[in-house]
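One chain comes next, on its own, written out as structure tokens in the form predicted alone.
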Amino acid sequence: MIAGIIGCGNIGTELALFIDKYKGFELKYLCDIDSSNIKGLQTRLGNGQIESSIGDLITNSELIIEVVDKNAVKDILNTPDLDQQGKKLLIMSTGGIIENLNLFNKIKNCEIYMPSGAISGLDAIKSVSGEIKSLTLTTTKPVKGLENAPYLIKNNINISKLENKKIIFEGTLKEAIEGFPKNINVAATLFLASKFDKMQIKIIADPKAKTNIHEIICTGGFGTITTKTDNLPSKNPKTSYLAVLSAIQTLRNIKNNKKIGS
């Protein structure tokens, strides 16, 4: 299966190195706004990969892997005749799906994979979709992982000198995606699993934190589902290492005829 990766940063690099050694995929196309990221990755891969535009990568790849931002998701979903080509899409920036649900819902023939990323419990959340009465996500991150978020800049919030943890955001999914586009894809993924419109999100900056923590509380007639995932950051402090591992497992599942869980 010919694969292309859009975004050659930390996660894109880890997935490229995995694919390069994994039978069943041929990584042929790389796309990144920064050519130096591509050139650096090419030196670490065993076969010759082609630096490509996003349009050519989408046209020529059977498996399209997005690991960059929500704008790339919009570009992918906007591709003419995408749905007639029966491609497989692996999307990490699920906030881009939420902002383009009209395009996403039109896709009928492509297989779209959205890894669970840095949270746990999605199988259980999917199973109770339609029965949920309340759903909250509380995300706690080190200050470095939240710096320069649009919400903080817009509201003139300086977290660089915090001495103790502080709630810096409380609001809806839409507000969280707009304000923290590189930090809160877990919320978008949680919504896509739960289909619960009234989800509430809280973001906490903690100068003493060494990990990214995501806590989910989901209640309804079924009882209560509570999960807490305490993630070590990846090489990029804005993302968790578990997100990398989740994406790698999703790639394995694409080629695996034995699947565990829903």
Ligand SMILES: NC(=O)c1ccc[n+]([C@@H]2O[C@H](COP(=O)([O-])OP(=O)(O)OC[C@H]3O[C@@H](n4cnc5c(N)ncnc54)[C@H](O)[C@@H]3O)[C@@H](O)[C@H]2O)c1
Contents of the next structure:
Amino acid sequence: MIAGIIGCGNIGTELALFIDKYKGFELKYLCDIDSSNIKGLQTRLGNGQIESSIGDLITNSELIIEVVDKNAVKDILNTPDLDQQGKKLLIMSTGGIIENLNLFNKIKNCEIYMPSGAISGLDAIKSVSGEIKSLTLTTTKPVKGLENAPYLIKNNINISKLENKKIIFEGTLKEAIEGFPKNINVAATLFLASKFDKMQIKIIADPKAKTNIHEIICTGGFGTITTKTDNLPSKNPKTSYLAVLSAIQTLRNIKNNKKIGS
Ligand SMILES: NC(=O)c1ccc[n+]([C@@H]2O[C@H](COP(=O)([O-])OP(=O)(O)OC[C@H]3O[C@@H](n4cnc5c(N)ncnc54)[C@H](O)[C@@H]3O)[C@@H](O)[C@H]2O)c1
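What I would like now is the form predicted in complex with the ligand, since the data block earlier showed the form predicted alone; can you produce it?
Full complex below, order starting with the chain above.
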């Protein structure tokens, strides 16, 4: 299966190195706005990967891996000949899917993979979709990871001098997307799995935190599902290492004929 990676940053590099070792795919195309990222990666792979435009990569790859940002997701979903039988997409910037649900819903023939990313329990959440009475995602982050969010600027909230942790936002997914556009992938993936449109989101700024914590509480006729991940960062401090591992596991799932968990 010929693969192309859009975004040769932190996750893209780890996925390229994994594919190089795992040999389950033929990684042929690399795309990045910054050519030096591609060149750096090419020297570590050494298999003649080709620097490509996003359009050529999409046309020529059977597996398209998006590890850029939500704008790239829009570009991918807008590609005229994208929706072909057998094409596979791995999307990390799931916020871009939520913002382009009309384009996403039109896709009928591609297989789209959205890794669990920085959270746990998505298997259970998918299973109870349609039976959910309440769903809350509480995200606790260091102050640095939240500063300059539009919600804080609009409401004149200064978190730089916080001494103790504080709830700085409570609201719906739509409000979270507007208020914290750089922190929405986890909430977006949870919504796509649960399809629960009354999901509540809480964001806590913690001046003492060194990790990103995501807690999910989901109730319904099935009981209560509670999950918590306390995430150490990857090489990109904004990206949890679990998100990298989860993308790697998704690549394994694409090739495995034995699938564990729902
Ligand atoms: N689903 C999840 O739970 C989850 C978790 C962590 C990260 N993410 C998302 O995954 C994405 C990648 O994360 P990362 O840590 O690798 O980020 P990164 O910043 O390390 O890498 C992004 C790469 O994309 C390149 N890039 C930027 N704009 C581009 C464009 N227009 N065209 C081509 N290349 C472009 C950058 O040069 C960079 O190399 C981000 O959107 C991040 O929010 C999702």
